[in-house]
Amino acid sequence: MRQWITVFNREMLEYWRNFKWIWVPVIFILLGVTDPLSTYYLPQIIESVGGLPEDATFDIPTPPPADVLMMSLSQYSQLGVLVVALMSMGLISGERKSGAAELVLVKPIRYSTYVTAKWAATSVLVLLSLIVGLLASWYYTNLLFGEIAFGDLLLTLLFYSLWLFYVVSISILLNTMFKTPGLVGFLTILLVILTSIVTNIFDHILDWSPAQLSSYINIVLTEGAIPNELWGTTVVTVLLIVGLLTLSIYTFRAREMA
């Protein structure tokens, strides 16, 4: 356990040194407030760029608060996933390529300790960034569009964070398979996109796919109830995360021993 904490603290310190504790939360805050502000001030934005042609009308209905918060989640599902993939693409692959991983493992440190500590540190950074981003989105949504209960925000945070942890787990697995960070980042984004595409095509079968989390969260926000499918999706997502981490450990051990 002491070794695990040492590797975890080392990773957290590294995030301070490369300013990830600054720029990742800042990006998540910007992604969270972009849609509430741009949607509310859209008429003024249109007017400032020249307005509409003469006699043209543009009636913009005010979206309900739940829809505005879901817009922010959509930003995280697109640009947020891109940020997570870019910040995590060199976690292990970069150290394997430079030889730093061998220096750490010779201590000796168990492969499981090395992999899970890096996953945990990255997940903490992603979770805290998501928290501040959703809080910013929730604040402006309540201020400009209407109230969303804080309890609903907590449920949104709880369930949606699993999707980003799933993305981190995919990146960790690819980190153990390849030594090129750019390739890891590209394949992470590709696999996430494929997960969403396959889920959309076979949504009548893949009710418990991780990519369904956002749609079920929308039900929570609009109806105030947690659908049974969300619990099933949560269990499947957690099992997939555990499976990806287990496979990452075995893959990393096999690559290093080879």
Second form
Amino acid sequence: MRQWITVFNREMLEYWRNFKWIWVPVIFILLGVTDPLSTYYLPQIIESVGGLPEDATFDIPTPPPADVLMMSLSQYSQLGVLVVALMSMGLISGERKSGAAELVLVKPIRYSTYVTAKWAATSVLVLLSLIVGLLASWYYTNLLFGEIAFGDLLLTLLFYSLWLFYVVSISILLNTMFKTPGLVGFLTILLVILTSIVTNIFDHILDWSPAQLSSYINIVLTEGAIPNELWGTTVVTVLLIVGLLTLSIYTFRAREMA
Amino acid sequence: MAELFETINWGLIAPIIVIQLILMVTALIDWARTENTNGPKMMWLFIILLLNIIGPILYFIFGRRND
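Mind sharing the form predicted together with the partner chain? What's above is the form predicted alone.
Entire complex below, previous chain first.
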């Protein structure tokens, strides 16, 4: 356990040194805030861009607050996932390429310690970024569109973070497989997109796919009750994360032994 | 355009500008401290300064060389 904490702390220090603790939360705040603001100012933006006939009138209905928060979530599902994938692509593969991983692993550190500590450190970073980002989005939504209960925000945060943890797990698995960070980043995004596509195609069977998380969160926000499928999805996602991590430890061990 | 500037509530926009500045300043500090970047160092200075928001992010993801 002490070893685990040491590796974890080393990772945290690394994130301070390469400023991840600043730029990742900042990006999440910006992603969360752009949608409430641009939706709010949409009439003015259209007016100032111009190019419309003089007497054209637009009635843009103000979306309900829940919809605005969902817009921010869909930003995280697209650009947020991209940022997570790009930020974590060199996590293990980069260290193996540069030889830093060997420096750590000559010490009697278990492969599982190394992999899980890395996963946990990235997840903490992503979780805190999501928290500040969603808080910012929530603040602006409350200010400009109307109230969303804090409890609803917490539920959103709780369930949505699972999706990002799932992305981190995929990235960790690919990190243990390949030594090229760029390839890892690309394949991570590809796999995440694939998850969404497969879920869309087999919508009627895959009720519990992690890609369904945000549509269930939408139900939570609009209807105020947690649908039963969400619990199933939660269990499946957690199991998937555990499975991906176990697989990563095995592949990492196999690659390093070879 | 002038009217537009008056209708905007600057209290709403100011935090974003501040955040964007924080991002740019940290990128600049890091840029000044490293010796090598991926690609020409001067190029990254222009990217950080000229591309809003995206520039510093691009620098952090692709420009830093960690070895």
